[in-house]
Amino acid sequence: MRFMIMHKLDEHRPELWQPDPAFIARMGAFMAEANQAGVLLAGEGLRPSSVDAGRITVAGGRTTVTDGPYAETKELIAGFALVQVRDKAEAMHWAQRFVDVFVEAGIDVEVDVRRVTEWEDVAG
């Protein structure tokens, strides 16, 4: 089964969105290990909402389009990894390893782990 591991960062702390070379090296090593283990399907970092971002909101039949940056949003999803694992426990193991990369750099982070809905889940 597939899980999405997403990390959020504080939009108002630009230094978090420009990691130093040591952090990039640790994250690269983690991604290489997950890839070599055969669990990593995709993984990317996202730019802050001040860079080429837009939001489309529909409420009550009315559509609103907003360009970034999003002043009202403190934390945003800053990156993701899509993994193929046996179960939630294995997904949480890889998520904790992902978190450890941030902890080693002294960066506060929040990571969400969400199971991807498969066709079999909704096809009945």
The other form holds:
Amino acid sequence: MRFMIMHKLDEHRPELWQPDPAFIARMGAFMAEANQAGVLLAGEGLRPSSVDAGRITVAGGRTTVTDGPYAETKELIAGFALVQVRDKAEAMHWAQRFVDVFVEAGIDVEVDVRRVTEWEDVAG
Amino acid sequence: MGVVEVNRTIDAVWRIESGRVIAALAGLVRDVGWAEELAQDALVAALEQWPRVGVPANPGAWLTTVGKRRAIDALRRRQVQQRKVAELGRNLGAETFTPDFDAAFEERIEDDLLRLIFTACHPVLTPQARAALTLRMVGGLKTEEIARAFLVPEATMAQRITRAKRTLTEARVPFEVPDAAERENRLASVLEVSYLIFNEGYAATAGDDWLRPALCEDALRLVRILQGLMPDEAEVHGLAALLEIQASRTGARVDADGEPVLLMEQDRRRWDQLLIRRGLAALDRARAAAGQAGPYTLQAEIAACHARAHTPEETDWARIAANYAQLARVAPSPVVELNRAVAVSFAEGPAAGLTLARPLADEPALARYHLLPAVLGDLLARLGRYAEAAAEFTRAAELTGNLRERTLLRDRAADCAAGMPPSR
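Could you output the structure for the form predicted together with the partner chain, given that the previous block was the form predicted on its own?
After this comes the whole thing, all chains and molecules, with the earlier chain placed first.
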């Protein structure tokens, strides 16, 4: 089964969105390990909402298009890893390893682990 | 964390780390069977201690360290290999592992993991024993899970694993990556195991036991690990490509009633594009590494031709036929010839396909293979030779064991006997 591991960062701290080489190296090592273990399907980092971000909101049938940056949003999704594992416990293990990369750099972070809907979940 | 949750975490850690732990221990004691027992001892220690003190930051290194201490204790008790013990005792004197030890663990472990895989897949073992041992040692599956996956009683599987470990010891199989002379055969044995595990799950995707479809994911995980360990081996990437692309079709292979859906009739919107892209990327790596493409790479090429076609009509049959021709040279078999005949019939017309398929009727290996007369019937019907087609469909219906298929073939025979093309 697949899980999406998403991490959120504070948008009001621009330095978090410009990681230093040491952090990039640690994150690279984590990604390489997850890849080598055969669990990483895809992983990407996102640009902050000040860079080419857009939001489409529909309320009461009325559509509003907003461009970034989102002043009112503090915690913003900053990246994700899509993993294929046997169960939630395994996904949580990898998520913890992911969190450790931030902890080692002294960065506060929130990581969401969510199960991906698969064909069996909607069929029948 | 509650005890239940810690235990679930330990299960997950074990599945993820056991291969590396066992590999590191086998690197020390040079006996995979014993290494596995040592790792199990370490797991028991974790089950006792982690619920009280918490899961350590690097659980894999923790398990390895405990396993190594047990190994040293046992070696001391046996009073063998005195010098080695003294040497190890000096290195492992500290109560907890040091950062240096951690680093050493990471560096050497890839080699040990590769040795473990080659040992568990040694040709002295039957393919089934190799698969069981690999799932247990590298995949971190419990005996009970492997037994369920292979539909045998747990006791039988436990016996099979014990016997496999004993066979390795008795045959004095060294814990090593084979040298160049032996490498091709041994690699074939490793790849065969991955494919066997995948097919064991793939064949059962329609079943309601989640463990069998999960075997496909285990096989994918294994082959992705192999890609990292042997980046220069073309056939490793070829097999990875084949499995990723086959797995991409999982959602489309069975209809709402659980009946299998043939490739050309599948709803391609249900094919998993992420796995297809991964498969095509692996195929590129296989091509880049290969001189002469091997059988897995060629099968992946064929699977890729189907994966690239957004509709059945877009299928590049000429390329598929060329790939089958190459496959027939590299790994000749009557079934490959039959598939080639079908591909040629779509690329060049039914007459060309028939020229290739006809002689296969003399192949003893295909004497009771219902797909041969089914294909012949189809080719003859497409040529308007309905009387001959009817005879072939009738024969195919007699040979198949599947009731639904028999009905279909009989209907086709009846249409042809009435002098018209089969309506379905």
